[in-house]
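Only one chain is shown below, in structure tokens, and it's the form predicted on its own.
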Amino acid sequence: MHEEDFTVTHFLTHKIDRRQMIISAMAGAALLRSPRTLVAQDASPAAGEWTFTDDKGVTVTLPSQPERLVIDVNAAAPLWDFGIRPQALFGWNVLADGSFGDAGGNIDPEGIAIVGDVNERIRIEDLIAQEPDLIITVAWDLEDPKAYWSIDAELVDQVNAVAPVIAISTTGMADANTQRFAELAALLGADLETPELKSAEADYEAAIQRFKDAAAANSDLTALFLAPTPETVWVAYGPDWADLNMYGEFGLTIVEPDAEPGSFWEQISHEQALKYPADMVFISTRAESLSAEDMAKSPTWSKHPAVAAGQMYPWNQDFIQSYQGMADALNGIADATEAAEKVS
């Protein structure tokens, strides 16, 4: 998102005017830096080598296992939970009095460095500073090679002469890309068979089967996913949302407004709060959002059959793809759809 759009909105995701980049290296080709490379996808990395395909395609290998980590909150939140401590934090979700709203999980930040913020997302000299050997942030668009929050596109070549970065997607479907970050945290040094972990783990899979069951019980819910703020409504478009697209296909009926695909959302008015009527509202959970209590007093979406009747419930936008993060989240709609009734 550019600077201008998400001081407007806050809400929609990171969209970058598209700018062909192709990366070409030869396996041993220094690029950009030394000992770093950025090596072609099908090279083999040598003995003692850390290597990781990200989730757009990029193979980065380094001499030995990263250990000075910088990574975006929306990254660092799963990460965290899988072990994994960052040298220093960045990104849209560093709000100003330092702290990550929901974005940021159990991050503990006593120690950490912050080399961007809400305002700045990522600050070079800063980043320079912490010396790192890996950038780790998250993607909404895996096609445009400039496409990565929190990095706007014209500093992508410049956080890459820093130390090569590496994305995980937000799209497609939650589990599969908390399997990713589960995949990456362990080659970061994770031990994923730790009790905590293997713990956290099955109250995933359980939160996964109770979500289903749920679903099925109650089919003839629909549920209708807003980021309202008081100036205007975003309607989300479920099926580019990791999280939304995740509990589509594990049997939640979503509204689906009218957003091409790729946008994420419809834009509308409060005027319009009749257009999609539902069964449960989740509303996002983000400062920037209309509250409950707001909506309920709303003159338009008091009428609407879901705040009229008080099935109103919180939406993490900012969703954390780890066994702990989705397990809440996969539990907090659960409780929704088992508690409401049919008014649409």
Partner chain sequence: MSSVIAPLPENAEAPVAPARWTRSALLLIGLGIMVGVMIVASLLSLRFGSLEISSQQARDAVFSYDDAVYEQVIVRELRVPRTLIALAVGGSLGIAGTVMQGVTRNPLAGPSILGVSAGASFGVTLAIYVLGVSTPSQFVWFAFPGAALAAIVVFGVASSGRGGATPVRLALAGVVVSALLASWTSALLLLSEETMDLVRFWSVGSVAGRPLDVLWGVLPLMLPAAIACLFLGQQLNVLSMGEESARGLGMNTTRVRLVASALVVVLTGSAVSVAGPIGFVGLATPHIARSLVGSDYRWVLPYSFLLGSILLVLADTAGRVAARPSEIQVGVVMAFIGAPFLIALARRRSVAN
The other form holds:
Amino acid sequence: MHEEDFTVTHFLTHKIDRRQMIISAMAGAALLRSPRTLVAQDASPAAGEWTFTDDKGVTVTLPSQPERLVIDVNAAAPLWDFGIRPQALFGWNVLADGSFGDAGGNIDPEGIAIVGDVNERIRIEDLIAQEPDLIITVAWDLEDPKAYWSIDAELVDQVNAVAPVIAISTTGMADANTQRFAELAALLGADLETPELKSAEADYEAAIQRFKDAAAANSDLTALFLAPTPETVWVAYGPDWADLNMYGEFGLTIVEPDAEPGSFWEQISHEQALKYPADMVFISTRAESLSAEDMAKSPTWSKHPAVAAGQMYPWNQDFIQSYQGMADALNGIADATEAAEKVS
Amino acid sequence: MSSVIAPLPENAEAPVAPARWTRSALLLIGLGIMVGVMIVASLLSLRFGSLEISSQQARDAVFSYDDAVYEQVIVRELRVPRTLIALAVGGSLGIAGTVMQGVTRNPLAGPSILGVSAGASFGVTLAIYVLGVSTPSQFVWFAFPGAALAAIVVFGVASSGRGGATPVRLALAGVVVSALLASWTSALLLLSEETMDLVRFWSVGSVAGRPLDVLWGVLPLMLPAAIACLFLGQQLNVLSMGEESARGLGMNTTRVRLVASALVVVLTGSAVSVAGPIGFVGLATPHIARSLVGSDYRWVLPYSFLLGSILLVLADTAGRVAARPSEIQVGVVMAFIGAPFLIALARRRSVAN
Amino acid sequence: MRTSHVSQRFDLRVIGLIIVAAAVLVGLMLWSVTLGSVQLSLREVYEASLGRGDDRTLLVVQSLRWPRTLTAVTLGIALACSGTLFQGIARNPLVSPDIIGINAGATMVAVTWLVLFSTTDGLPIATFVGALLSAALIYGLSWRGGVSPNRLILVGIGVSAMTAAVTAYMMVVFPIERTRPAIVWTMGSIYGSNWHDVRLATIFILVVLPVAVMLMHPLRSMLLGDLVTRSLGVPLERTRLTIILLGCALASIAVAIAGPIGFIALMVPHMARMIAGPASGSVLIFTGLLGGIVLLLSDVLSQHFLPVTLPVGVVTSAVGAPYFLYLLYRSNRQA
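Could you switch over to the form predicted in complex with the partner chain, since the one displayed so far is the form predicted on its own?
Let us now look at the entire complex, which starts with that chain.
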């Protein structure tokens, strides 16, 4: 057993005393070695306790509702829309200049501490200095217990020793994930019944209905999701992406590249532009991607039916799983689907 | 301090008068054959790529072009530009490497010895980060000053003090300046996600996705420099006899070195700015050329230009065919061809001892 | 280069320097554990180091700050000593494990590991094996009835270029989310170091350094040339192989834990030579301590005194390269 494990355990046991965290299965030294086992013990919550089971199946029980939240940007953006204000942010999408790109959504960074960025996803001492009650991130992989977005696998135990970590899925279905964010936000004290949120929810439900109608009315249309760069082109593999997966479920036909599940992309050369014909091309909005004008000027892509017909639309790769975020995305694609012609 | 690098074996065989003409004729015929090989390599580059097409389509693309046929568009719009770029870049790097090895009398000198590649990379990274430049045709104007500046610093440090820029000093200064610039480049990459994604492709060295404008932009510099290099043969021959002998023959060695190095900077700077840092072409081609035609630089120079072109075009074609439906960047392919070559070279007694 | 009889004497001055360097290093270490975003007094840090204090302080001091500080120190020692060994064996002051190709081989393995498996679990072991394999490959390819130092360097450059190409290829065949940790790793960072790393590095140093110190004498005779060495009765190839192995072991452990941190192995032996004179057993110890000081200072700088936190390797290169250029410039002026 390593020293760091010892310290972690030591710290954790004290922390339990300090916060009067009640865990039914305290017996057994083995449990104490792994913070995961510890927090995952599903005890029937006593009065006043706060408990949540995340998308990885980890149950966290705290003596009271957590106040000080440290959140990864990809989880903070939807939670922000639901009214949750983080103590500090961290993660991949904190760019070196302190901005969050498209991933940040409506977050106002004023007065929020940063405890990790794209180079060092989470800095543990900075995290400790924020005295968090709960750490929230997202997960692209629900199976691997150490696979958290923005928390490196070898740091998971250390981070868990500071405060429990929960994760909401960014795979599977974006609509289900959005509801999970809503549930979590409500548990964290957000008021989901405000007029703004009520109207956002109504917009979101309308957007879903509109999307389904548009997809059904244009069921012959096919869509291709791309992140093209001057050198190479990445073709998105729909089943890996919660947003694309949901669009598929709602009736949009997404062209599926030749990729392994879990790889997210197939990489093709520009010569292969016609490998996947489609009626609509959705282009990643990340800065390194080619623009629609670049694609229209490209000698190869200009031969692609969708590009030739000008049927190119933006795609935010860092989709935000809130009512507002998903309504925007759904309406964007519904607009495209209604406007596009069958060209392939 | 002993050097990493031993001087080139000196011009061993003095040309014998009666054999001279036949030898020249043979070398001239050889040059013609090399041009032929270059044309064949270029045709292969048009014919084969990431997408499989038929010979007929490739032929039609050249002789009866129809821009409605996708396969022909690929040949015309993608393969022709990258083939021309590979020819120009390969030739420039080949001839620059030969001049560099002649000037430094160092068989392992390549253009990168002057820190030129690292300088160009830094210039591009800085431009992407500070100015938000994002297309390869704009990279050129930042790669070039970066390359030139790096070379000037290397020369400045190496030629300080008496004795001027000796091969060893040049090598040392080049290595260190490259390392310094590489670390600055890294720091900039860390500061910006977008920069990193753009640069990681650029810095591998590739001729894909470069519009021909990029080439036309640098050709006014590249071409005169390459032609000027062809006329350096006699001077390099004298230099290869050694510093003392060259001075004894009345040559201003410092000036020759300076002019030759300036030409190398122009050639490499423009090559790097078009294709990114591609290694080994400048290192390997002079050796292949020497093994074909002997040590007379008047012949080695044109041969190394052609060989550099051929090498790069073939490497690029191989990289496109090997990883369908994607492709392997030519910089990676060249390293795989070039590194064993360098190792074999290093194992030769004459070089390492 | 100084004449050998000057450096032959058992130098009290060097021992004095070792004591000074050790004191400076300990002072720096104590200072560095007081730095960080969690405000702690010197007394709290001291108490926590001895196991007393509240849980938060203990976690910060015992699980985060001490491992990081000790990692920087041990890797600094390993890198500097490795550089001295390689510079001695190659009889060339410009040689270091980075140049000879060991780092590139290790980097290739590490980057492949990171992009394929997206985890650093098992990374040090894989990297270490990669470093040893590339060292063996370089040594094997350089063998022609013996290994000449120059050939070793040239083959090393070749192997390093080829492995670097594989690394570059790995960087472009996967999307940025997968390659970014690998890119950061290749810049040399001790982000997320732990006690396991410290223990590993310490064991290596404790095993390798005493042997290296004993071999410094034959190494010095090698500086006079192969013929002289043979005539002095030193078993040339065996000594050379042993020194290369030791140098590789030290370089490998450093790259395995922190990625390729540039310029420490190249620069520190020079600084040590300037301060303490030509390489000897005691100077090697001084070089190690100096390496610890330089890397720890660089890490403290990169962590706490820059507007953005950068991997320590970026700092060592940014500081080391100009220093080296200055050295070169000065030696040229003097020549």
